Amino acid sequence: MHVSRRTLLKASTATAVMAGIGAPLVARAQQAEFSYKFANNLPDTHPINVRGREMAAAIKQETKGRVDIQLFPSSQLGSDTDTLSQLRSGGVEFFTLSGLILATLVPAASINGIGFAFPDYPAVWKAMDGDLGAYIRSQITKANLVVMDKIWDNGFRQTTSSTRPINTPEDFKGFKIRVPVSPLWTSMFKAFDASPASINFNEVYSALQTKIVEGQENPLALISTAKLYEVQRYCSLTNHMWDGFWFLANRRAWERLPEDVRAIVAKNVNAAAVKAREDTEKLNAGLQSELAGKGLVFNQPDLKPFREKLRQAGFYAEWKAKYGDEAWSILERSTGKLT
């Protein structure tokens, strides 16, 4: 039987109208009791967003639709500093932020980013799932924010450049490098006699493209997902900092959730953080050959002279004084003696 397009359209319209009669009741039944925004500065394909979507789906299912978390990746809601302000005011309910940037509000939050401190992942997780992480979380709580137990992995940071590889501390001299908006980063690269420029991540690609800066530093996963290899030529495996993202919540929004719902949300957020850690570590480990195929030229410098240069420049002594003896002694339990 031949059915004309006009007949089909009429039938579809009639069906839609009939269905619409009962729609308001259905919509009300499906409406989430708590609709929260989760913002971050990472590309949509980054493990934090992949696991974040799984996490949001699991929370929605376990709370029987009461909690609906919408993801806003790639700084869609503003720069890191803008979004932190929104989190504090309640315009955004959840936000993952590097402790090194959170340090503008909570100074102790940047201590895990001390240059050339952690030799490997086991040392990182021993510290961040142990005493150092607990100390940082206690300081974040004092700033009237809620923070989840497990920090998400951003990985060890590497240095890229459009002009030259970094093989020795002297190669940093006069080097125009983008750094996040964080005093610790600026301080470290100044100790190497570089010229650091604080630029929010959503502006990094264009800053490299227009040669405002020569280079930047980030984990390989982010260099890949943000396509920074398109505007950089060299990648030096400096492993100079380990960086992670604290999962933060607006306190008023968090306390609006019933206690049983909070437990479900926290459980799923922390489980997703652990899965994303595994993803990010695997991704970073396997990306070198892939990025080399896209044109990045890799080199592996000896890292001991970099740590020694920071010691001689008074970098460690300066930051020990800023963080205080208690925090510094907790750090050195995992890293060994730095000063």
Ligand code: X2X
Second form
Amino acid sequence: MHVSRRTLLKASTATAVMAGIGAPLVARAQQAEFSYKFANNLPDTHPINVRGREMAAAIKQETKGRVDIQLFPSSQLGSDTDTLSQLRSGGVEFFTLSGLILATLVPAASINGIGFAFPDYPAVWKAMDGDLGAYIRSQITKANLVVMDKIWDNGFRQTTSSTRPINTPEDFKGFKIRVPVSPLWTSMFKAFDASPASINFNEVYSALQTKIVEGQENPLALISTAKLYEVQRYCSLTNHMWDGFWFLANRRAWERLPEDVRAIVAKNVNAAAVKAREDTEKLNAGLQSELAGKGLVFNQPDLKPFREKLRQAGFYAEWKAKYGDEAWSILERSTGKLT
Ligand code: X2X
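Just the form predicted on its own so far, so send over the form predicted together with this ligand.
Now the full complex is given, and it begins with the chain already shown.
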């Protein structure tokens, strides 16, 4: 699907260029000294894009038109996997990406997604704005990407299904579940004896609709804005991990910006992240009744047996060994003992 979207996009860019010099909109966009693309996989209506647009407007104003950031929501420039390559090569300047997917390049970046690590949002922000976030950002910087300080909220993830609710760990047995392209996700659902399939988010709606998979897991804000309730019947409040998006920049593109301009961009990106956190957190807390009205059947499983199942499967021990003692102890400083 992304191939045809990309081809379409190229075609429309070409048309705009050919329509040419006289077109006032195109001419104005070309006047900005720095015209940068901000790609993400989220629907246009998701808080990240709503706050992202406000952020772009504020940056344009404060830099007196020197920096013009164009948003490309809904994986318009390609899947997450593709966009990460484009970010690295400089084809895309800014990209918000889940740390768990970024882990294909920076292994430490998935550590906040360890199953049942965080009890609630205050614990998440304390860790991600504190030592754990600082550790992850240092690893991202070593991989030659630029990362902004404040991580954007995706949320605590819930499990949806077209076939059955998930009430006990046994219900995951053989369950065909879509997971993002990320070793941690695959490992965790294998530990539950499920049958995980790695699929980029831009293919998820159709994979559910055509029943290539039975279910998927995402925060309520996304189940709602991406309309996944249209192709799913059950929503089990498994709260199995917290996931967020790092705001990444291509290093050369970032270093092209004069220092005072960089400061304006960073300040506005981080401020928008904090506002989007509030919006997303509210959505995740308040959407259950709205989604129930749209036909999703909710259940609240007892979560202790799920955590126990992961422990018995050796999940925590395996990932502790992968991340190493230093990273694991930083994680456990904010979550308490996990192994
Ligand atoms: O792909 C997903 O499920 C999403 C949108 O939550 C992430 O980017 C991790």
